[in-house]
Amino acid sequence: MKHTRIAILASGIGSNALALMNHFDGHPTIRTSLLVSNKETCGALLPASKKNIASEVLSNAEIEDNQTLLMLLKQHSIDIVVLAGFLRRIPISVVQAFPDRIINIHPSILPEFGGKGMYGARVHHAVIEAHKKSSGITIHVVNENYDEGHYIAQFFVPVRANDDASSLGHKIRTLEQRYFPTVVEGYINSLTD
């Protein structure tokens, strides 16, 4: 049976990347085949190595050059690209080569608090400063514009009066860990049915 081969792109501590790798470990039809980061300190690199998942660290210039990342994805016969806290814009050549096959997770309820420069604690600060009563995550398809691809799923958490960016961030990470892998799996299955 042919596996759907996914590449995970991650920049930071790698908790979402690790959740995805663990979720698809031993999966009957979906395999994590590649981890790409733009940071040598990415927390998902060592776990990927221990799981025998190919990994590459690309410089920001290599990611932006419109060819290096695309060639790497093709070299590994990747079917789906999943952005798990990847803080670089995906080159247009990659978006065009993988139409509706690049998935991102964003730490707010889009379209609010999205766009260039809106990631991580910046989003949580903005939500708190706007006195929002709820926040959450949006899992969406990537297109040519930041955070504007069609939504696959959104999940909400309340924002309490005593929340700060740190406590809201913790709630958001809990949502990400709970829902991101299963939503990615469901989306992949919808493409292959």
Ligand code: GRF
The other form holds:
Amino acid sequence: MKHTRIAILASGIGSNALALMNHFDGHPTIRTSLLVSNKETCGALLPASKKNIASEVLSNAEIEDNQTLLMLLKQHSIDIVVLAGFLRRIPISVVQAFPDRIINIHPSILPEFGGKGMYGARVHHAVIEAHKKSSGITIHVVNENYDEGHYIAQFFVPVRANDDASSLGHKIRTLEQRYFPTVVEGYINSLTD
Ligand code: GRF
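What would the structure be for the form predicted together with the named molecule, rather than the form predicted on its own?
Next comes the full complex, and the chain you just saw is listed first.
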């Protein structure tokens, strides 16, 4: 049976990328075929090489040029792109070539605390400053307006009076690890059923 080939794009620590790679290790129908980063220091690069998953580091200019990333995804016959803490905007050429086939994770309950400049710890700081009683994660399809594609799933955590951005970030990371890989898997299965 033909595998669905996914590319994971990550910039930072890479905990979500690693959770995805681990989840799809030995999967009967879904394979992590490529890891792309814009940072040599991305924490997912070493685990990818240990798992014999192809990886590429592209410069920000290459990511934005509308050709390099698209060509790379085509060379690796990628079916689905998963953004796992990827901090650059995906070029329009890629968004158009993968309609409903690009998935992002955002560490808040969108539409709140989304959009330009809202990533990583900045999101958690903003949630704390706004005295929100809950936060969470949104897993969504990427369309031409960054955080505005349709939502696949949202999961909530309470924000307690003694939480700060760091403790909230820890709770969010736990949610991401628990749900992101299985939601990606379910979404891919819903496309191929
Ligand atoms: C995660 O919180 C993710 O939701 C956000 O960026 C963070 C990346 O963490 N988009 P990691 O690199 O996957 O560890």
